[in-house]
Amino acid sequence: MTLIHLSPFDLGLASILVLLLAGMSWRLRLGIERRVLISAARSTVQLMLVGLVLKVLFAQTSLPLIGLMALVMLSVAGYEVMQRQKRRYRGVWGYGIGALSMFLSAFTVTLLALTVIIGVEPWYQPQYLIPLLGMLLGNTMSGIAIALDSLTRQAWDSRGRIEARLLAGGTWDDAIEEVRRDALRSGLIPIINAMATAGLVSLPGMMTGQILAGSPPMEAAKYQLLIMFLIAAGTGLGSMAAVWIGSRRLFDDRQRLRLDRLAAANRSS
């Protein structure tokens, strides 16, 4: 089976559906037609640019260039994590917690997969590294953003109960344990649901892409399983790191709750 190449005309036909969606939004006065069109335009430009960059990387297999692209991906993901929080941390912590947690989890799991599980030579082969890292960063980003948002929201709402536990002699770890557990659960639920319904409700993205490209269905299924296991591990490790660092940041060295380290509620979240 050969890959069917899409022409600009084919993509133009598909874009009509997006224009139709924007028109429906305008007709129903939803007020999101501008965002729909901007998002579609951004995705078009971003994906075309990524395609050109990957074409260069695949031809050269240059470690410095691959490292630069991975750094850009991490930087953007860290910014997105910060933007998705209603009550974000002040200062560099607002960006640093998410970025550091994704670096520790997504990069570690990707390196493990490339060197131990898949056994790519060299390990920084862009055909494997960039797609794997992209999928891990994208899903880990969502899990960490949800977990951190849940942590800060619940800490703010439960501040009376947390301070009561501190006054009763509890440590900061004991006082926020319940909030931290709920935040971790929130961050992990999406990937757990995705694994539970994979193949029944929908075919996951990587498996669909490989099948469309002509790969045997069983081989595509095995690669998709690998990706889902890696994403689950990356999301879990990243969420745990982010929630632990974030919860520790909410208390000072004297075990006092410091909600002043959170910025005012971001109404756009």
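For clarity, a rigid core is taken as the largest C-alpha set superposing within 1.5 Å between two forms. Positions refer to the first chain, counted from 1. Owing to the predicted nature of the structure, the values given are computational and were not obtained by experimental measurement. Compared with the form predicted in complex with its partner chain:
Core-superposed comparison between the two forms: the CA of residue 19 exceeds or equals a 2 Å shift.
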Given for the second form:
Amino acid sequence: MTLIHLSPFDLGLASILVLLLAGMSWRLRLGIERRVLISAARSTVQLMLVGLVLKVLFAQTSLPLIGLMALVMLSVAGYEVMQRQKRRYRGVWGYGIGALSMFLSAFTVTLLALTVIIGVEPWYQPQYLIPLLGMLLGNTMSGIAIALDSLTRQAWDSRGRIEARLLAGGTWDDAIEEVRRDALRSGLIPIINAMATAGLVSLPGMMTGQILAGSPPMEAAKYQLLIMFLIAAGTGLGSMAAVWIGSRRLFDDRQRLRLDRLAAANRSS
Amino acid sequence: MSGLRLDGIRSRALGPLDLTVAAGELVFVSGPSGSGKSLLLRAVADLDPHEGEVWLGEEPRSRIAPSIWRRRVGLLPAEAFWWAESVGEHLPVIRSTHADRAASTHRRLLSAPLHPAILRLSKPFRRAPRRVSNHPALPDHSTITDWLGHLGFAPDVLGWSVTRLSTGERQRLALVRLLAQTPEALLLDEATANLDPSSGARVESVVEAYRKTRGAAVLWVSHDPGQRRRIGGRSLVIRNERLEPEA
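The form predicted in complex with its partner chain is what I want next, because the block you gave corresponds to the form predicted on its own; please supply it.
What follows is the entire complex, opening with the chain shown before.
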């Protein structure tokens, strides 16, 4: 089986569906038509650009260039995590907590996969590194964004209960324990659900891609399995790091709950 | 027994304030709403960022771990929040005898003269003594049953679900919860505001008994002049961010 090339006309047909969706949103006053159109446009531009960049990157296999690409991916993901917070941390923390946790989790797991599990030679071969890192970043990004958002929202809402525990002689750890556990759980549930239903309801994106590109289904399934395990580990690690740093940041050195370290509610999310 | 001394307490809308409440002394604070009465108590309990130092007897607050400070200088907020399912789960001692034994071991271990630096270093490796640490003489079961009785509860209230409680019940039980951590000083924020007169009187008598038997310093925010007359003690007013004797 050979790959059937998509023409701009084919894509144009598919984009009519998105326009239709935006039109419906406008008719039904859902108020999200602008966001639908903007994100559709964004994805078009971004994917085209990435296609071009990867073409160059694959031709060279140069570590500095790949590093630069990875850094760009990370910084955008960090920004995205920040955007999805209803109440983000003030100052550099708003960006830093998400970005640092993603760096710790996604990069470590990718590196582990490349060197130990897949054994790519050289380890930074872009055909493997970039898609792997991309998938890990994308998924840890969602997990971390959800976990952090849940952490700060709940801390905000249960201020009275948290302070009651502090007043009862609890440490900051005791006081935030439950909120933290809930936040972690909500960050991990999407990937757990994805693993549980993988293949039954839908074929995961990467496997679909490999099959469309002509790989034997069994090979595609094995790669998908690998990716899923990596994503689960990465999301778990990343969410834990983010929630831990985030919850620590909610308290100061005298273990006071410092909700003033969170910015006012962000209307768009 | 230790007194409570506020030294230059200053926050957004307060102070700087100086105040000494001797061991076993009762001081009422009143003032118009928004004058910062609750803020003052929160500052003493170290819940909000602020300047100044508070002394419990000879010990400055800055030398005491925050969790231990808040256990020893107990604040009863105007609104009582509950975090667990049943009332009893909120009390520090009424747990299984196993927990009691563990607690006393912790107390013995912690009372050993360890250098603070060693304690700090070993902190990540120790399992935190959950509720009971470094604290003298937690009340036994009968003391708590006693308090409950004085406030009009049977001992089985400890098994009740928190969601079952009325506002007034919550407030009275919050006092028991607070006393059960045997604070050396009490900070009471409108402790009888939501109570009918007879329940209010019960709360007053329990607090008074605790103050007298334990020699606790009590700082009581109250807007009820009748209460202040009934119990006596020194009365102060917050005016223009300062504490002044009530005229």
